[in-house]
Amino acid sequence: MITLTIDGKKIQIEEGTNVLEAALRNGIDIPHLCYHSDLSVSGGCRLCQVEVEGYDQPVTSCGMACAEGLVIQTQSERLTAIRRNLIDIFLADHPLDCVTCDKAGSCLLQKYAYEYGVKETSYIPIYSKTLYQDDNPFFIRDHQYCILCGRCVRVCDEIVGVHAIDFANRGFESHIATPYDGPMIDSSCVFCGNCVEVCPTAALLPVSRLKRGREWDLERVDSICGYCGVGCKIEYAVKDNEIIYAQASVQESVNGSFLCTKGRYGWDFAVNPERLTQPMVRRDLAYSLGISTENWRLPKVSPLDIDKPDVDDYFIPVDWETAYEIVSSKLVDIVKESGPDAIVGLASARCTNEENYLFQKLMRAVIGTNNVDHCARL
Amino acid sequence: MQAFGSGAMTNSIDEIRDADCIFITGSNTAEAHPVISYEVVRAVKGGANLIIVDPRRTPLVDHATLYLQPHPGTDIYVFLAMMHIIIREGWLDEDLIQSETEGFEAYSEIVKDYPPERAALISGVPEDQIQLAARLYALGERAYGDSHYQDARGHSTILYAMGITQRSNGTDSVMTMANMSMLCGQVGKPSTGVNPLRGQANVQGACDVGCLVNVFPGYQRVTDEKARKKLVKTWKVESLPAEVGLTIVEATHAALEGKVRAMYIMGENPMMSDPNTNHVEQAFRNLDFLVVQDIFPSETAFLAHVLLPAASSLEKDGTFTNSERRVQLLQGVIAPPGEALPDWAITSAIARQVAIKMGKDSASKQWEFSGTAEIFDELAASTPIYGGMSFDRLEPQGLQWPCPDQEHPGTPILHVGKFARGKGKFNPVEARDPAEKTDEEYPLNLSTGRVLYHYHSGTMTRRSAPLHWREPHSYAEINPEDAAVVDLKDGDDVDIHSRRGVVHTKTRISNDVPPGTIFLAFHWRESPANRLTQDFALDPVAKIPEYKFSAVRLEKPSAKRNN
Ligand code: SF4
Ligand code: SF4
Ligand code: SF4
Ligand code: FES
């Protein structure tokens, strides 16, 4: 551990830790772009610059490893005019599109122009990038948004690890892309999304949230992932009782900042039309219990080999309480007749820790078996 | 696990970044578990090193310092020689052996009639590679950089999945996966330790809170007569039933035979992810009475009498306990469509009918509840291993178990200083090939698994438009010798034959499965997995199917199929 000052406020922190993640685990917000606590330091933006003493110039922090007795200052009336400059020259090259923009709320460079009171460029715009590419249904790529900060790049190899994308061309044609610009599709993208995460502007968005609403607009619930055993902390950002997007939560959590494709984007099966909505009795059972007059059969061909097969062909509807009553007293009769081993009961690695519980309790403490399994093994 | 006392991850995901040498077997991680991965590519562009032992080359394979391709089956001749190399080189942790653990004479005994040689005649595996995945692992040796710990001995960590499971020596894989660690003192100590990666979101939780056949909540024995006892009292019965139950697949045998009359299965779909449909769908025919609670009308719901619409995990609260034991609190994102219900409200009334009906009313008062909260309550003074938590100590991160009482921070990483069962036990274990066997009419192996865009028998994948659009219909993987045997190119209509069934699907002609070996996923209804799988070598402990190896066949349809 060694001790060094920001803005006055002497902070305690591991030998090696770049001054600008010092600062910002201390609450302390250094503007930054191109930085990610996940991801290596690049360098590229340079709005980190803070002044050092025993410096002339300013330095950046998220390139500056924290030494013993450094004083830090991250304010002041010269790093103030760089950053304008900064933002101004980033301002000449991005749409100021922000009245319409789904990014806005959340998006750093707008957050930083009005930090510091950047209405619009000083300079002559141009838009060096115009590509728009919507060639899957995962995420949008809107270039002329992009600030070319890298972290798409650096979290597609360094976390991921497929390098999917990378910096193409050089100067003015400079931009992020796949080989030979070709579609996502073709290239080593697994659609993990998790370059859209940590993409600071409108450049990489989740198609699902495109005209949907605001950052403002959207209530968040943190759950956790439904798909596998890692347990992702995932904040859903909710309208109107719709998912709008899923992103990582910023709570603590297993995964940190990052997805995968399930967890980001699979969770639109909730709301599929094929849903089970209400307790159903197939037809013969329906028949000989006087439910309903038409005297069917189950056919004999397996339901695997019917091509989309569909469920009122084969229920009618009921209320939970003739649900209820029919489960119930067929259990108990069977259980009467043939006593408690006769049952069996299948529980859910998809169900909850409660439900789990809950099951295993009524095979075991009601019904009196211990035929209760799940599909651990499979 | 018989090992160490526990069937869980030892150590936790956060961890891994930080190990100097990281063994995956049997793990398709970046697939299966993507998140796992990137700590893993974290810790290898760190400069750990990454041994990959495997049939299939997994996409992690394109990061892994030492990647080992055994023939399918013979995995375990590998780990056997690894260990044999450990001990004739001295690589072992002395002090550990002698202090916290037994059964080493005898373990080491078996060990050496496994020399390299003979794994590598068998397994096809360079003895040159087994030696230096034995001395990378034993030593904790990097690639390059320095250690994040400042022991003599660099920290090495065991991840597997269902790839070592799923077959009819499961159980042996795993005590070896156990015996390695104590081996070397790879355990008890962090990024180290014996980590099984599991599938589902909560098939921690499903085991841990007692659905399985032989022991209530907590892993108390269903046979201890002590346990029984102590539920009796806690859940105010007058008596537990004190034999061990059927599991899936048996439970499949016992309805053909019409000794078991009625099932209750709440979210799963053994039409699909059960070994020998064919079998699967008999059984379910011939029951008296099949109930499904669900969220969609699965394969199985097909064959139903009643169908209850159930929640899903976007549309509920609870908890879900994640492979490296955390217990975590869900919350609901939207509400449930139409009637639908989560799957404890519907739990809870049917036991109250079943109560009343068997004339027990006054238990069926204990199944009013108010919530969840008010459940987990009851589960954690029900199992001693959750004992500790509550709902307001689970925000923000959840805890780990073991976590026995209020005060307890919970358990990161298991067996440090002590193993939970006492003495770290050395299992003796044989190699033992896999059950089926190969012959001229069925020549090639299938092996069924996962691809990364769909999950388990695909219910809820498949009906997720992106995740479809990635990847729309089935295909099994095929090597290009053997495909060009049988004259498929990439793309073309295949049938696949087991002594089991038939199932057709596309090919995908790939380097990464080696000539042989068959990879077909069980996601797809259109191509049924499970019609090929075999239902009779289960492993003889965990009950396993061989879900890893069927022999089978490929034929180019007949002209006449017109699907
Ligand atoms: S979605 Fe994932 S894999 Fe694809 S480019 Fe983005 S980070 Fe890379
Ligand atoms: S796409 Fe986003 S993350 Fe990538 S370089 Fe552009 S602005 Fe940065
Ligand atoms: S987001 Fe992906 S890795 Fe995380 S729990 Fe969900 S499925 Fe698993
Ligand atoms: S954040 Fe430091 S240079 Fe961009």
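Take the two forms, superpose them, and find the largest set of C-alpha atoms that agree within 1.5 Å; that set is the rigid core. Residue numbers count along the first chain shown, from 1. Note that the structure is predicted; figures quoted are calculated from it, not measured. First, how it differs from the form predicted alone.
- Once the rigid core is overlaid between these two forms, residue 29 does not reach a Cα shift of 2 Å, moving by less than that.
- After superposition on the rigid core, displacement of the C-alpha of residue 317 between these two forms amounts to 2 Å or more.
- For residue 70, the Cα coordinates differ by under 2 angstroms between these two forms after the core has been superposed.
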The other form holds:
Amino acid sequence: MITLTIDGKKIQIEEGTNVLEAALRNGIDIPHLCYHSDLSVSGGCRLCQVEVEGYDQPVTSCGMACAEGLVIQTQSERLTAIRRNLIDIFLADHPLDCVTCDKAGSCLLQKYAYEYGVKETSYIPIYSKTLYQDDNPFFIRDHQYCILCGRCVRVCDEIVGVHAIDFANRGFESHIATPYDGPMIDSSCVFCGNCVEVCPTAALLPVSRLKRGREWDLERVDSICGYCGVGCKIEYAVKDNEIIYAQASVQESVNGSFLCTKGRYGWDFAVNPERLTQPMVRRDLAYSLGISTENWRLPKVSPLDIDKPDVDDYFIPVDWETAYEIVSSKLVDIVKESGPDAIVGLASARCTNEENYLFQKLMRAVIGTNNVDHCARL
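Could you output the structure for the form predicted alone, given that the previous block was the form predicted together with its partner chain?
Left out here are the partners and the other molecules; the chain alone remains.
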């Protein structure tokens, strides 16, 4: 551990930590756009500059490693002037339509423009990036809002490892591109959406997010992703009891700041009208068990042969205790009549390792069969 001073506050931090991370961990906010704690250091936005005792010029805090005895100031008139000018430059090539922008309330450029009182650019506006790409069902790419921070490029390279996008051209023609600006589907993109997760502006937005309300209109619900047994923490943005989009939770988790494609975009089943939300028992079985008074018989045409049959025509809902009782009693009857090997257990990849362990223990130790399989297809 080494000791340094930031804004008069003594801080102990692990050697090798950069100054920006040390400040953020200790509740000292330094403006930053291109920096992300899970990605390599870029230093491109220059907003995180600080003054270091013994240095003539401000230095980028993201690119400076902490050292014993450093004395650092993160706020001063000089730094404020530098940051205001940098924000001014960003706004020269960025639309000022925050009042109608979907990212309003969570856009970092908007946040810092507000904090430093930059209402508009003092330069001649250029708006050089006009490309709008709505070429996939998951997210849109609106280049006019891109500030070329490079977060999306680095996460695609360093975290996902597919290198689907990169910087193209120079100067005012610079933009983030797929090969030859082709559609995302023709690139190596796996549509994980982690580029959307790290984008600080509205350059990348989920399609489901568009025109669905401002950030402050959305309720945040933390949950655990149910698509596999990893147990990724996930945060749903909800409005009127409907999921608008999903992102990684800000809380400490096994998945950090990122999600897979299924976790980020595979939540539409939650509001699907065909989703079963409670156990169902076939009507003839319900009658034989005394649950229903309707003497119903299975029709000649099986519901399995009907495209999208009405579940209510064949089944009635029951509570979980009743369902458990029916399943357990039927298993006992089968074992008594035909032996334990007449039963097979199929585990689920959506369960945790611990749950699957308990399932195979039930099959082997309780029912008495080794007929246990697992379908790992999600």
